[in-house]
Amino acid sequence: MKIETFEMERMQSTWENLVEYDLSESGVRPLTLRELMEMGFDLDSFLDVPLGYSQSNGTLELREALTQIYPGATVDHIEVTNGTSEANYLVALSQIRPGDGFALETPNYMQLWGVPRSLGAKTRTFRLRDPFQTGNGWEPDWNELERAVTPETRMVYVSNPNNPTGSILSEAAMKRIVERCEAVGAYLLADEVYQGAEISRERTKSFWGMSDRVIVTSGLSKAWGIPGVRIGWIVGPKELIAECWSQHDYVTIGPNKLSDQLARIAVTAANREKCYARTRAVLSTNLGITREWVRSFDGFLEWREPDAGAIGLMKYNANIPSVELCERIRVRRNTLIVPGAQLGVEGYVRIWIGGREEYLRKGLGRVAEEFGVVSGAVLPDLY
């Protein structure tokens, strides 16, 4: 199959290890192996474990631990994958056929814009409405949802908490989306990888259990802060999980043995809460720094602060395309941020707020230098 370039991922993979300041990331700064050892991982014992193949759909121990997060799920409702991206990919690969309808919420992580199109799906979008126009939060445009989700729609994709806005759907909105999917017979694929990264509010409600048409994907990358182990998962109907496993056999076969072992430690209830608390502490501090930085531009930047996640989606007041603006910042300031155009919304940039405080301040200072040129604003004195 021919697939279009995933613009944001290609931009990041090209430049993120070459720039001095990478503010294109999207999770909290990662944990170390030493920190996971302090949570109970026995590295010394693992040194004697033969590095053969692990269970391809995830070990029973890991899947059993994950059932504790999703009430009513059994090990047969769960497939362990190499990150949430593979989870999303396997769901689409196993379910989408040429001519199917596919509906995508925007702005979003645009993986499931390119993949369904490569499989021959007729892909439509529905917007989260711009809060600077409505005066409300990032809630769906319900008219667009009904036009996009029709009896021909095979699957609907949302991320909640959302990447890149950091917004969280209300329970009423969640219910309305589920009801629309049930009415037309579509699956709802809910990417919940940011659940647990809430900054100052209660844990985000999962879509799991709201309908037998719901599929949830998640992983250790964002709220847990362990992206490098590449562990994600799918939770869904048993028959669909079996179909995803069949696709998995053709792609990466399964996760590696060390990652599975590390994930078993991380997802225990006590360690899960430790990871979430660490994430909340980092983001609470960094949100204050970023808030002050945004205010320093005297109107050049606007944002609705994220409810969850280590990212800030900011609207800028200048007549310059976001890709061009971000390229200027990369070339002139040696700093990487994400253009809104690569997330399905023009006139915005996405900036990482999950790093160490000193790194964040210096990176924002670099961005401020170029924003100052574009806007004529006085530069912040934070840096």
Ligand SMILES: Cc1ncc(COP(=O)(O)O)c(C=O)c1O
Second form
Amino acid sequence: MKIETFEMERMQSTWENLVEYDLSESGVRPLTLRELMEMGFDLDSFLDVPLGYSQSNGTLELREALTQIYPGATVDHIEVTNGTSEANYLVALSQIRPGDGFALETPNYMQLWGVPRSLGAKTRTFRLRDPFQTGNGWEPDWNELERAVTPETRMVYVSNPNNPTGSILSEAAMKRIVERCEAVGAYLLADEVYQGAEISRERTKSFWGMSDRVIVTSGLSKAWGIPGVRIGWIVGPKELIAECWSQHDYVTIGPNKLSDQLARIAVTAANREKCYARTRAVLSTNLGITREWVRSFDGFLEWREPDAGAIGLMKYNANIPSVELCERIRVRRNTLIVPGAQLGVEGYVRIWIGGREEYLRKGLGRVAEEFGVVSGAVLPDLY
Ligand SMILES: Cc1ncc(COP(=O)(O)O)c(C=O)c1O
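Now the other one: the form predicted together with this ligand, given that the block above is the form predicted on its own.
Starting with the chain above, the whole complex follows.
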């Protein structure tokens, strides 16, 4: 199977551990095992766990805990995966056939641009219109949605809260998307991995339960701040979950046993709230720092502040492609940020706001140095 390069992930995997300041991330700074111990994780008993295979679709205990988050779901509606990315992948692998239509909201995390195309689907996009056009928040372009989602469409993918805008769909917009999917008989795959990372708003409503055409994916990587355990999940109709499990047998068999055990600690109702509260505290402080930083450019940068997620999407006022701009910042300032072009929106950059305060300030300082040069008339050589 031929698959095109996942530009953003490739860029991150190449550089994120080599640069001095990595502001390309999108989750809150990760928790440590020590912090999990404060939430009831027993390190000593962990040392005696036999390192065998785990239950391949997730232990009953973990799936039972997850049913508490998704009313009406039973353990047979849930497949535990290696991260949200494997969850998305298994859904696509199990459902998409050559010639199917696939519709993707943009800007977005572009995994489900490349994967359905590799499976032979005809992939179309519909935009979230930018707040500078709508005069409001990021909102789906309803005409584009109607054109992209047709009776040939097998599946529609949205991330809500959205990566990279950090915006949250209104309930009316969610309803309208679901209705369109129902009208044409498409599945709606709602990636809700940023749910719980709201900075000052109420918790994002899940698409789960709005229709039997809804599939939700999520995981511990963003709002929980535990990406390293690589635990995600799919919640969907039982028959679809069974098909995803069959695909899982071929891909990775199942998640890692230690990770499943750690996840069981993190997803209890009390610990979930603790993790979300930690995320909110980090993001509230960092949003203030970033807001001041954006203002200091006096018009070179514009943004609509994120409602959720450790991500700031900023529009820059210079005639330079975003990939080139970010490459300049990496090469000349040893700092990594994400070009909008890799997220389906040119003329923007995405900056991570989930790190430690000092790290964020220093990283932003580096980016500002290059923005200072770029906003001048002549650009010096890159190398
Ligand atoms: C919308 C979205 N889905 C999935 C992922 C991948 O998540 P995970 O680390 O849980 O595989 C990301 C990562 O940035 C994301 O932004």
